[in-house]
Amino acid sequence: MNRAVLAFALRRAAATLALLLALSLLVFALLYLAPGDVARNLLGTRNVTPEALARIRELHHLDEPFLAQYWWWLSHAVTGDFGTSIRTGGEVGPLLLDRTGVTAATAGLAFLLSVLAGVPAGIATAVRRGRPLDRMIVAASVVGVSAPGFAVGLILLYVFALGLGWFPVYGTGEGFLDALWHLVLPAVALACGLGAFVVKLTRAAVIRELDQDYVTFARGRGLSERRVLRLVLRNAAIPIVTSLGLMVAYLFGGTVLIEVTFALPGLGSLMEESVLFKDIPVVQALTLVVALVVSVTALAVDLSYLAIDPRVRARAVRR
């Protein structure tokens, strides 16, 4: 059963993989056949002669064909060396280095306080079903899951920030409390929705299961409502894990509007404005470390389905 596993989990692995590598081509496909002139962004309104041009088109592998300038740039990408920055002149590794820990501080407190307050709002609107408590809080939901998180983010502002004074208007802060709550207001503002997506989708995670026959005949067995629970929550949490796993994808492109509303200097701002001067090195090197993240998180869920339910272990098996 062992040998099974490993196998189920390297051939998750090499999809992954192969995944990876498919995104950096299309990404650095498009960058290529965008519009405009990295060379002449590079030198900016000024005059300047062929022979400068097609000096910095030599210097940034410019002038190769695309499968050359796509080899170059894969090979030395997966050394982590993502080429030197248009923008700035520096190396793209130590920028996106000096960027990354706002944006994971940032996602992470808004994840935790989406399953915090998603997962448990979820199964007691399911629970009570049809009672003034779900009709609430599946409204709220509806109202989260529809509401831009910028929006959020500034109404947060002008009342907590702003009107009270309690909360920071912008910047990062010094030290690990005083960076944790200049990131408050934007975990909030960035887990409204993820929360509220959460609450729909494990509220109709355990509905389903709720509806099954096992639970009449559990309850007909006479065991408490605390077992039954149980039961129906451990049939009910791959799609609530998968649901969690999804929202990996939704906090990166959330955190891009975020950030750039709270002037938090992350990865999403970074990735604003290196899309605005067409820095495509920076931009390759993002877009690949979204998709290694959504990838190796999306692989963690299959790979976490062997442990919640033994149906999927004695599929793999049986490969």
The other form holds:
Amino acid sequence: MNRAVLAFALRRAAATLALLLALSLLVFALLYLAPGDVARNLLGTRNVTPEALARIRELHHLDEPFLAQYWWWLSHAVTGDFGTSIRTGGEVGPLLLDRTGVTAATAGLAFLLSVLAGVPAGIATAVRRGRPLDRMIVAASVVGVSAPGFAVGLILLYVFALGLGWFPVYGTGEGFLDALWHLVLPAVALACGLGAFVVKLTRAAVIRELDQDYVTFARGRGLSERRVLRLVLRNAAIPIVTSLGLMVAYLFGGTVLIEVTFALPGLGSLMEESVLFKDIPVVQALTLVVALVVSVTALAVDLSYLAIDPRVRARAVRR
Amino acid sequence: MVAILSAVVLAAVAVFAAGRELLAPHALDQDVYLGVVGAGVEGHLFGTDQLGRDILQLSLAGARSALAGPIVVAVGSMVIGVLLGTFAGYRGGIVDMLAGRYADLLLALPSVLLAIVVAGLVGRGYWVTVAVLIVLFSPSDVRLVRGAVMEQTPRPYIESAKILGIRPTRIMFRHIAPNIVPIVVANLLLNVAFALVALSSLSYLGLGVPPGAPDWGRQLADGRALLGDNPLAAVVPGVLIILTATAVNLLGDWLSELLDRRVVAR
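The form predicted in complex with the partner chain is what I want next, because the block you gave corresponds to the form predicted alone; please supply it.
The next block holds the full complex; its first chain is the one shown before.
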């Protein structure tokens, strides 16, 4: 039994590794995607002299076959060496690390907000299916899912920062509390879409469980509504946790727009700047890091089921 | 009720998209001397932007790029989804394997992020961006259609069609296809809403449409700097994006519920 579970976990990990390898090939190919000569693109705005071009070609092994170049790039990338940024001329790795804090804080706060608000709201609507509160929250969640974060962000900025003056307009602030204060509006804007999504999927998962025979049976046996709900929630937890894992990907997409809107110096705004400047080494590094985080999260979610749910364990072994 | 309201909103957006030249003829008229003014000044109901363009007219004119691109994205990714998904679901084997890996690969990255990277590095045209989004949206369509086809394939009517010796392509597109139309259509509408958000996100970052074109995302980007002078320059297009995307989503939800009920009734 245990060996079978381990084999499944290893297979799943190997699949993730293969996916990441394929993705890294795609990411490396980004270099060739931009129009024009690769060496010139890498040189950017610096003086284009024949010597400089030759040096860049040598530095990036551009005269070697594609796969050799890819191998050379990848073997450096896994050690955290993504080359130098075209825009700043500095190392890409430290640049990324420098920007990670703001993004992690914003995304973490948004994730926390959307889960803390979304899961209870989803449960409340599922229990009161069809009643006014349910319809109201469901309608609100459709608006939340539809509204792009940057549009919400700008409206929040207008109302709460410029209009009421409760929050700062942009920047990161100094000290812990002030920094947190600066991150409230961005996190709320990011959490709007995410929270609405959490409400929708929590509601669907809880309703699916409420319709099961075991609930009818438990009620028929005279179990209190509270204890029934506890059973339901335990069963509904699995689809909810999976989707929370998937939301990490969504957060990374949203954070670019939010950081640009609120002028936060995070990874998202670094991505925007680098794409607009065609700073390809930075774009490559960022894309690869996001892919890594997203697929490792998916892997972790999958494997955590094995630990949590014996039914999933049994199914994985049978396969 | 909700569905009717959404349909009315969308019809209005469609009317302005189609008749942009007639209904908002002065959308691009600049008045640099006037510059940015607030609501109500010199007959500008919602004020003007930094180039002195009327916000109301500009926003109405933006309806076209808010509707045309997303519809093309949704239809394009639906076509890829139906073709690839049907083959993968019906034939299985290597086609299925390749389609599955293709979907895995693209779904492993957030699509908005990928769109930003590809649109930013390849080029900045509106239709280039639309093409990029078609490719990025298609994996979920492929998965959806594949699942639906795999559900139909073992059913008796397909078995008998096979025994009758009907060509596989005919079975796929004449026998199975009509039965997956409801799911595909409901998903089409949801994709329009997602594409609207994605496209306006890209133009917000300056990647979708050329500078100066009437587009809600671009208006928001320009309006961000004008929040102090004329907040409506950002608020009006922002509300329009939210309203339109919500209307499309509500219509999509309504449609898929309706179709679900019909399936259950059968």
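What you see is a predicted model, and the numbers here were worked out from it, not measured in a lab. Take the two forms, find the largest set of C-alpha atoms that superpose within 1.5 Å, and that set is the rigid core. Numbering follows the first chain given and starts at 1.
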* Asked: Taking the rigid core as reference, does Ala263 move its C-alpha 2 Å or further between these two forms?
  -> no
* **Core-superposed C-alpha of Val289 shifting 2 Å or more between these two forms** => no
